[in-house]
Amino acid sequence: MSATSCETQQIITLYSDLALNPHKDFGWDKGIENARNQGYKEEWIEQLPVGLWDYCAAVGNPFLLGEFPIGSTVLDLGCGAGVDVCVAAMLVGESAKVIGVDITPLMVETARRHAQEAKLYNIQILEATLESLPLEDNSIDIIISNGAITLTSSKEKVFAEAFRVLRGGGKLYFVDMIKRSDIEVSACCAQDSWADCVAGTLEEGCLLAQITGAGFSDAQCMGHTGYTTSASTIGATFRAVKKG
């Protein structure tokens, strides 16, 4: 499946709506609350400006998949409001660099209002699509993403864009929303929305088939997350190393 125009609208529009009004009820679970249920340490939610937190719409918690060394260099996919970018930022200390990227530009903005509340003077936040990233080849230590690739237009592209920056012995972590398998596809709505993480979702098989197309070893699912947006998706976490 990809996102047609008119779809990657549709996703502007909705977290435009999400950067303007963090505590309107959009149907999925968001919030401190959200960050607590997905594993979000209490250090790191004491230690961030509380009304980031809000925006804390995780599917899950890349931080529980592998390690963050000082100095690393991270790039957030889909950063949105600029959580995950601020708690990368505090793991990898103030000499490393932390980069988010996002198609909506008021999320852009709200990500970077959001690092300069928090005095994380290390964070650049960019305004791009995942399918074609304005960054140097082999530039990148982590790549992390949290509920973001599925609503790309074509994900071999992320996938590939992500392999294309990251360094040898480079990780890929990241956190999303993939069709259940034991769903039928008839019972799927018709209407589902692309911007809310369903009729883009792929089964988890074919999303690791993706991954490991890209040039990835290991790629695993290490589990699902509990997070839903609809009765036919899960969210899950994945993992894969770009061998050096």
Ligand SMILES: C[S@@+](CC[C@H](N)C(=O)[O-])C[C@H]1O[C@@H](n2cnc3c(N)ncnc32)[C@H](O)[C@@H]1O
Second form
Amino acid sequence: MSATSCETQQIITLYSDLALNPHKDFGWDKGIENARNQGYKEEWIEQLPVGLWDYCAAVGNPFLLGEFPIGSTVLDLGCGAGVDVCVAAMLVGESAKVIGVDITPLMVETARRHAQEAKLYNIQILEATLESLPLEDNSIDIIISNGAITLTSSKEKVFAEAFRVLRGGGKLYFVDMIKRSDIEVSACCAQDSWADCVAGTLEEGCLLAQITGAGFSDAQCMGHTGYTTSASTIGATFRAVKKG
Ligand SMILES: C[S@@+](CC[C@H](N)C(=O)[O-])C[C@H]1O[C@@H](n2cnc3c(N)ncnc32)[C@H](O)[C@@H]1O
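Next, report the structure of the form predicted together with the named molecule; the form predicted alone has already been given.
First the chain shown before, then all remaining chains and molecules of the complex.
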């Protein structure tokens, strides 16, 4: 199943609304309590501008999935308002570059503003699609993503692009919504929203097959995050490596 151009427009409309109205109730968890529930450290919450956390639409915590050594170049796929790029920039240090990519122009603007407010000048935010990254081959050490890959028009293309831009030995740590395999999915699925991370979700095995199909090794689902967007979905964490 792929997002149509109409669904992509719905995504841009929804996330523009979030960029403009961070306190609005969209029907899914976000904000500072969501960050705390997903295990974002208090020291990060204290060090970054308080307003940044209002926008935290994390469906899990990619920073629990592995090390972020000082000096690593990090790429965040679907960076939204910039919470994870700011955390990554603090972890890898000011000598290292952190790049965020997002399709929604107002989110790009918001993430750039947050990076400036946080005085994290090693962050670069690019307006682009995850299916076609404006980045060189073998240029990134760690790719993270949080609640964005599920929204894309072609997950195969996103994983192929992630594989292309990662250096040999580079890591993919991401969190996303998946379809629960333990419950019967009803016919009402047809009306489920793509933009709210419901209709585009895949089952764990299908997602792992796509990651492996793109060339990654050791692809694993590390567990569930407790985040939900409907009765049929659950947040899940994934890890894989591009063998060097
Ligand atoms: C649920 S939000 C998550 C934002 C952020 N990662 C966070 O944790 O707060 C999903 C983000 O993915 C972006 N997005 C969705 N589809 C995309 C695509 N095809 N290419 C680039 N960005 C995309 C949206 O614009 C939105 O900002």
